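Just one chain is shown here, as structure tokens, and it is the form predicted alone.
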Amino acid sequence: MPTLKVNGRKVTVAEDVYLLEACRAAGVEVPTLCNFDGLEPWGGCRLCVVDMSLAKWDDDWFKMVTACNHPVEEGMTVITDSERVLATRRVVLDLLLARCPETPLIQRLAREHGIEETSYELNPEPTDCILCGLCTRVCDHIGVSAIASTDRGWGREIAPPFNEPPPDCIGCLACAEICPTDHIKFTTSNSCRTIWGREFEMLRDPKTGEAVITKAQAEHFAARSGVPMTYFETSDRSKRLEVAKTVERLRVVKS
């Protein structure tokens, strides 16, 4: 198990583990946008780059890299609040902030480093999308990938293909929930849900008549675990009763 200082402090950590784990460890918060546990690094916020250096190197020898995918090792040393590494996190939230000028995360995030106002030129049409990319990695990681990074430059967007409705999506919400800022909107009934321009049946409770998940979303976990589809349409609830029932109907053998 790798031992390693963050900003002056020990801290051991196992093998297999990232920068951004390590500085978590030894009690330092590192801002990061587009991190999130379950998911593989991605790196594209650049917001949680750090100093780091090696054993091996000279002491005043360091490199900034992204916190959330550079592994740990040995005998290294990292700083999370250098004057570079800070001055590297107020430029990408400057740039955040002129592209999302009415987000509330940016604004607070771009308050703590100290910018109330950017310095460059307010996007036109303010948007809450920061680009993150956790929709549409969390979209891949269920094996659907119905939305997608499009365009490059300022005129990149997170949408489905051909900005029509998405014939993949199953209308899971997988993307609005992990969404930082809330931008994926959606509408949800008993009866149907409604998220990029599709609508979809719900799935109800044949007990208690609420509504479980979308249809498609429960053919599509069907499908690939082998569960049957009765076991996606009985909510939570109906399902902790029937634990409930079984457990009352067990009796304890004393031997």
Given for the second form:
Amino acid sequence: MPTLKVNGRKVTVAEDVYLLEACRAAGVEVPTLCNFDGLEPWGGCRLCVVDMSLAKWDDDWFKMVTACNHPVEEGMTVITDSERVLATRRVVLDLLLARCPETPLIQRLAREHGIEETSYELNPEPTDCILCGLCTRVCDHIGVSAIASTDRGWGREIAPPFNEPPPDCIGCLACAEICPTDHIKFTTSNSCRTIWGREFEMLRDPKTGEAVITKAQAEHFAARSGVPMTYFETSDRSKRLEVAKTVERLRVVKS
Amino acid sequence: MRIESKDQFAAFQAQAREREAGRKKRVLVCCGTGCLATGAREVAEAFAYEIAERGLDVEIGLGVKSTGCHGFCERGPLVVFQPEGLLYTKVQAKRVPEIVEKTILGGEIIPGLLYKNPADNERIPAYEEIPFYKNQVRVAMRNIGRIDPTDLTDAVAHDAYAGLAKALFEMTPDEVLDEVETSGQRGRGGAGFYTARKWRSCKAAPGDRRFVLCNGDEGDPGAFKDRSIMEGDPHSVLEGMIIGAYALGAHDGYIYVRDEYPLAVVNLQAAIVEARKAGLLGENILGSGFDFDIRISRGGGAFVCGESSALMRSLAGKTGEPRAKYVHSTEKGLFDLPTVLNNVETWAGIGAIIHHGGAWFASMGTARSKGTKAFSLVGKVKNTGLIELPMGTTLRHIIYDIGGGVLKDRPFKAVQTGGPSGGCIPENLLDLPVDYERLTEAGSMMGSGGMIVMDDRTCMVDVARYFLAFLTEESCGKCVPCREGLKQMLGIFDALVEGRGRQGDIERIETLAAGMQLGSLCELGKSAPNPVLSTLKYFRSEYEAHIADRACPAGICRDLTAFEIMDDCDGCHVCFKACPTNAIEGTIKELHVIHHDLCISCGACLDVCPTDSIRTFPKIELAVREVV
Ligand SMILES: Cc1cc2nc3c(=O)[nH]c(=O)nc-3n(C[C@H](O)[C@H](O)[C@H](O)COP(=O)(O)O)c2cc1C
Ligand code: SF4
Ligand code: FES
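Can you now output the form predicted in complex with the partner chain? The one shown was the form predicted alone.
Entire complex below, previous chain first.
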């Protein structure tokens, strides 16, 4: 288990983790926007940059790397608040604030880094999308890949293929829930859910009548896992009630 | 015929050389993309027709050979006559009967077709005597223009696969590695990483399957060295890759070719088929027991696909987007397996290094940059084209002796090297020996070897803006500093050239540039500020003039520049005809004037004025004049 020094503090972490985890273990907060535990790191937002020096390098030689995807190594020294690290984070946030001037999360992070107003040209069409890629990655992760990033450079956008309601979408809301800025809009009622321009039929719990899951999602999971559909349409409340009843029955039998 | 042993290869080589020796008289027609565009195919066909018609093939053993690019594309189609070594430029098919009659049969030189040296207007008959060629030393491009790229026998007659035979039969894989290390060769695709070091790191990676890749993406605008090699001598690329695979113990290779290079794909494909048939590729190569095969993959069409991690993703069928890689691709590359990726020119040099020895290669060049390097010399220079020179050659030698100097003998201002993310080098550094270190120290880079010469009629702010615009289009958009940073940087430059610059812009540029350099994910974003920072370093006053004075000192930025005709105008009326908006008034032999309200500051008049009687001045002065 490698031991590292983060801002002067020693930490020992597991072999196969990234610097971000070592920083957290040392109680040092590193801001991130495109990272999510359980998804492969992506390295797109560049907010998590830190200065890093390997044991074999000269003491004053540091390389700037992203903490979210750089593997840990025995004897590493990490500095998360050097002048150039903070300057680089400021540039990243300054740029994001120009892109997303009305987005609370970005406003807050920028303010925390001393930026009240962007130094750059304001986006004439403000958006909440920071292009962190979390939505497309989580969609890939569950094996659906209904949405993707299209176009390159400044024109990059997250969209379903051909900008039409995505045929592969199962309406699971993973993308909307993972989105750090709540950019992805959806509605859910007792009978119907809408997202990405599509409407999904909801399955309702046979006992309680509450909407639980879209039919498409239940089918997707059922097909992949072999678990019967009925399992998915049972709401959590229903399941709890079921458990409670069983306990009650046991108590009756016992007494 | 399949070659199955060392001796059989030697016999094939001897045969090929004998055939070549027997074919003394040859007309070599350059059929590179440049010359094809100006009618080379028709010229080659016309020669073939004339020769057949007159029975010259039988009578005097004359043949035509379509070769790869001679490098001097601007003067194409080029035709070389052997054994005399006579070069004709700008040859047209309709003149072929005359050429055959006079030159081939009559031994008479047609002066009008000879190359005219722009330095002294002398016509030079011999190919080898032309300064553009005389000063070159060709390693990677050794056979381009000499061989028919679609004829394996011809290539072998010119030493193709001699290095491979030596490697397979006289050297162990480790000896091959040592030889490459001795050569000191560094990658020719940009970063200049030592070839041997890369190979060793791949070889040391665990696992028994590894890949050998060739980067033929060549996305730099204006660059064409890799295309010329793939088109003109595809066997040199295959040979290098086979040798590399042998050294590494790899059995699968891919060549990633830019989609816009159809001829390169065709010639490489044909070479692969021929090499397989001859037993030079595939199973049990030359009977040595070593197996290796190569496939071609057509590129995704974006500049960023040339970046190694993006290229490997694209090869694996995913989007060509860079991946943050703190694990080297030599360990986890294509399909997460150990992979070596080298540039076309790097691979093309390997066969020669093994054939002639690493020490021979290392005897050329500078302390840390060995051997020769291909450059594409373009811009405001008299001789443009593709050249190969020993590392350490000075910029002055390249631009003045080989390039013949600045076009129209205007003053030299800067040379931009290294492709879109390279930098501009000013006149006082013209004696800089060109190698990896020196170019980097000067704020530029080797990149793929592009060189754009610029004269005094160049605005450095505008130049930086041009490269920013290219990179903004090509950024993949994955990471914030590059995607948003380039967009904002371009916005600042748009403002500068349009006279909307503000105090503090230079500082904003510098802060943003530092953030992009340190923060971007891949080398595209990291190096994108180079054109900005190098022009800022050497031409800062031009930036200041754009901001503080609303003036473009070079008189290029249209929104800042006005034109006027000076008193020494002799009324030749040429500018009158050149002006697209009829803003010029004047009768012949009398002083002409420009009407500022109609002038769009395009500079067409200035470019054509034979007496240099047109001057530029800051547009802002016009307003002052009106007030006075
Ligand atoms: C944006 C970008 C574009 C690149 N394009 C090319 C290219 O077209 N051809 C190439 O050989 N290398 C290109 N490279 C460099 C490659 O990443 C890689 O370093 C090179 O192919 C390695 O080969 P070498 O060591 O023989 O130079 C590019 C790099 C970047 C960052
Ligand atoms: S630096 Fe530019 S090209 Fe490279 S990953 Fe970031 S956005 Fe893409
Ligand atoms: S969290 Fe590391 S780059 Fe976004």
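Residue numbers count along the first chain shown, from 1. In this text, rigid core is short for the largest set of C-alphas that superpose within 1.5 Å between two forms. Everything numeric in this text was worked out from a predicted model, so none of it was measured.
After superposing the rigid core, the C-alpha of residue 245 moves by 2 Å or more between the two forms.
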